[in-house]
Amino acid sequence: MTSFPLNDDSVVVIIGSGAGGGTLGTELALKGVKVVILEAGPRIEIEDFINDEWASFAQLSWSDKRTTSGSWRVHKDFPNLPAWIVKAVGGTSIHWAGASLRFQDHEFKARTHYGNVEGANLLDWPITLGELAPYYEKAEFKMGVTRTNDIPGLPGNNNFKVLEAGATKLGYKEVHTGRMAINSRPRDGRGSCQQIGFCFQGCKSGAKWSTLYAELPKGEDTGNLEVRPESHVLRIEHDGSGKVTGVVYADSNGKHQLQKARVVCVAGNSIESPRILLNSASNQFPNGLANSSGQVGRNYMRHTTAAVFGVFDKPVHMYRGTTMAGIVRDESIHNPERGFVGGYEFETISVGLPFMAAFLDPGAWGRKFTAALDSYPNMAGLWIVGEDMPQETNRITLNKDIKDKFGMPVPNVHYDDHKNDISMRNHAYKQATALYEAAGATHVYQQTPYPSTHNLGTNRMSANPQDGVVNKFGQTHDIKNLFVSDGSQFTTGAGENPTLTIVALAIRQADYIAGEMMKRTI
């Protein structure tokens, strides 16, 4: 296994190994670059995955102290546990469900297509759909993305049957059972998915796209790529000149090592990728690194998500089978007159019984609330995802009165729901509690948003500098050897699941890198 000596400053760091750090070291390495990867948590192999949710939960989660503020309904139920994100070689790319949606045109020009929404900071993404279109392909046939390719649809559940039969009676024309970066033949080594249910635990059969082991192997193989477990990133380091040179990171001993860098590339998720360019703050920076524009950290995202149960006469078993087994998606256009800005969809959802227990009303208990986890074999389940505003206020800040075990600020999550996140999610819970109203439910629950997995903005892609941290291929306004590569660098959240733009992205930037490093202006 190759191995990089700490005083090499040729090689490209990247802090972080999910979906946007682990494709771009990957696609770096092929390509001839050195590329060192840190990544806070352990590597846990598929043969570890863990099929039961609890303790697979203590396996994976990034579960390090987080405070929280804001009006948000997280806030009071998970107050230390704002995001449901993996700590461990993969990143959450082990945790996700494998929705694989491009963003449509008019989310790319959200400021141009919804206007000045009052409370909003929306602002227009520096690329077009056009633009990311050659990109899309490249991730779709890399992720091996059902319903493109000509990559056959996965067969749908009992769970996607029940949204099926409720969506088509309200009228719903796009229904199926989506666009999945998880084989529905055996394709790229790996087989066919085996129906197992544990999405969210890690796919043991490798049947669903992960960087864990669907890309770190290859760019291992070419020599050029080390992955450096329990590696927990500090702080950014830079010369005089304003150029970063190097990653204090803390070892698997707590030890602090420099590793030098001739880029570095920031991929840590929107809540630990600003924390770390706020901590890297110096004499020359003293509000942080890239952040002449005080953008680093503003403009928090976490789609406007909720989720809604439905009981019925018979059982459903919605556990079993592909955890996000279909979709609607009818409802993302932009259509103004529903009383909201951007869409939304319906993508099936299923947790366990001790999850359900959890989440379907945290707090709650008596009569009803256990009258409804007994009615879990009968119950089928949807996800609502949408578009929800940016917010200036909406943001990752440094909580200095509460230190992690390393002597560093904990980040503080502060989130309050726009108007418009509020009017879409209510508009979705009457529209779902009518799809399976309609699909012969007797009773139906809409349950309050739990810790977010789909985490965005803070580090903003904009033209202008002033406007946000990064230009459109991820490369810092302020410093040109520092990159943002995850969804932080998202101008908007759009209204789609974000793994597989986020990997497009990772790819673009990776020819971009490559192409500076040749030319030696970075």
Contents of the next structure:
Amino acid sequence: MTSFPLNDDSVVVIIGSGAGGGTLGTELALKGVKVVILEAGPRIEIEDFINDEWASFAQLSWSDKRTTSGSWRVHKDFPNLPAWIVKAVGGTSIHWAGASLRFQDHEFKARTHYGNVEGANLLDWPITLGELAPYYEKAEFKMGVTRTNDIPGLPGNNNFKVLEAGATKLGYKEVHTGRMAINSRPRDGRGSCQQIGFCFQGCKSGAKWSTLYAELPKGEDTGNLEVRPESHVLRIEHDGSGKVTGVVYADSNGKHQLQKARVVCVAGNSIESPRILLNSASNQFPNGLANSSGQVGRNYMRHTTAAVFGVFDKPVHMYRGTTMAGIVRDESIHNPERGFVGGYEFETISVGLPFMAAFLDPGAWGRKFTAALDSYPNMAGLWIVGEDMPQETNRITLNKDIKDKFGMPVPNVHYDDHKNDISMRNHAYKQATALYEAAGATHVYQQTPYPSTHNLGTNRMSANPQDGVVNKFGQTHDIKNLFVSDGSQFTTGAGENPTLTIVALAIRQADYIAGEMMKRTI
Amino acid sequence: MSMQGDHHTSPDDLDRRRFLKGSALLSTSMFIVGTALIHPGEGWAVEATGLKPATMQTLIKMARDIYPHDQIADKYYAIAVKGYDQKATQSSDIKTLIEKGVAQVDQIAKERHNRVYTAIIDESPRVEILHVVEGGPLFTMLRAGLIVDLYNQKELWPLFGYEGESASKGGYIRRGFNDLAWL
Ligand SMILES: Cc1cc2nc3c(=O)[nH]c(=O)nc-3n(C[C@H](O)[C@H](O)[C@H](O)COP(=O)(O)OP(=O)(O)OC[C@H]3O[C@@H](n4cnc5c(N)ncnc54)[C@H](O)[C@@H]3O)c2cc1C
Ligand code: SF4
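Please show me the structure of the same protein in the form predicted together with its partner chain, now that we have looked at it in the form predicted alone.
Next comes the full complex, and the chain you just saw is listed first.
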């Protein structure tokens, strides 16, 4: 295993090894660039994954203290768990379900198409679908996305059959088992999906793409990549000229270390990434690094999520097989006649009994609630993923009253639903209810959103340095050798799951960084 | 809770026991001997060490009333709340919170129905009492704990039609992932 000395200032340091950081690090290593990935979590391999929701949660989840505020229900139900994400090598690409959709042309130009939505801080992306398309192709190939590159779709499980029946009866047309970064047949040295059904808990067959086993080992094999687990980054250092020079982290013993760097890339997911920039404030940058726009931490997005469960008079066993291989795309359009801008997807979802109990209606008790759980085997489930509005006041700030074990202020996550988000969710609830009723449901449960799995937008891309934090390559407007490489770059959230776009942007960013290093501009 | 322990019984407990005994046959299948809580119907007994045995009995009943599933034996509710007995031996704050909370529940029960909570036969008047204490610290702690400690018991999952771990069985690829045929 390669290891680089702490004082090697020729390396690119990437903070985080998830979908963004893990892809970027591997791509750079394959191009011959020397990379150190600092990852806060431990390295947990496939054989260690646990098919048990709570035990897996304890093993993988980011449980460092966080606080919340705002009118979103998560603040009331889970005040210290705003997001459900992973702290381990591979990041949330261990948890993710594999749904891999491209954003649509109009979604890259949300401001142009949606107009001036009151209270929303909408902006067009500084890139177009056309510019990103070649990178989407590379991402789909790398991840082995079904229904691309002649890879067949996954077989439909019971949960999909119910979704398909209801959707077809409602007249929806684009209904299939999804574009999934899950092998429907052996590919890239990994086997095919065994329909295990614990996709969220880490895929024990390796059929699902994750940076942990599908990317990082390829980078490590080049000898150019060192992944350093249990290395929790506290702040980024800079010199008098305003260039970043290294990263201070706490090692597995809590000892502070300084890793020198030629380039620093932040990919800690949309809560930690802005937190690191804000915690790196200095005399020269009193509001935090790369924050001359004041936009670091703002425009936090989480998608207009919710789940809906239909109960039938016969068994479904929704938990058997792939968690999210089922989609209805017809509502993923911009049609303001529905009462909101932007669109949403329906995707199958299932959870086990323990998570159903915890998340169906947090805080509920009594016979009405237990009757729902008694119908568990006869339930089918879907998830709503829709575009939520960026709002300046939805933001990550430092909670100076509460410090983590390293003495750093913990992040506070503030979120209020925008009117548009609520209209969209209500529309989706109505359609999903109709869908399951069309399939014969005797009862339908509308679940409230749970802690965020998609965290986006807090270091957003903008053409104009006043409107955002990074340019179209994820390079910060203020500091040339500082980059953002995760979902916090997103200018807007679009109606699709984010990871394919995070990976496409990371591949594109790797080209850019390698090129600029050659040109010695960074 | 453990099966061994101190068999010292205070006069208070004795009174309580006599009182409970009178109604036990009617209202509940559990009874108390010394510090032991005995469930002859299900064939189990537990020893209370940190809390009064009557308190444990009330917690078990409250647990069932909070998340009532008629197909589930009392045993599983007992397993879900037994951690509080242990915690009460370690923390006097927890012990006070629970004993005071249960005393309050019994107080309301006596005012309304002239008997302690566990001696109220029908579910709905007990549930009404729970609605009174819903915002309080005991109920809050109990409910939040139960959502994990009840539903995370693997022995219970088959009763809910949930099959649990599947990787070691080769997933569901040959075990019915697409066996739904009624649509
Ligand atoms: C249950 C679930 C299901 C999902 N399903 C899908 C899906 O089907 N499709 C889809 O597109 N997306 C899905 N997602 C979302 C997807 O997982 C994320 O969008 C994606 O992983 C985000 O990538 P990232 O690189 O931004 O962050 P992450 O993948 O979360 O990686 C961030 C990494 O940075 C590390 N880190 C953070 N702070 C520090 C620090 N200070 N020092 C060092 N390291 C640090 C973290 O430990 C973590 O490993 C799902 C998410 C969840 C939770
Ligand atoms: S269902 Fe398929 S993708 Fe999901 S965990 Fe199982 S093998 Fe992996």
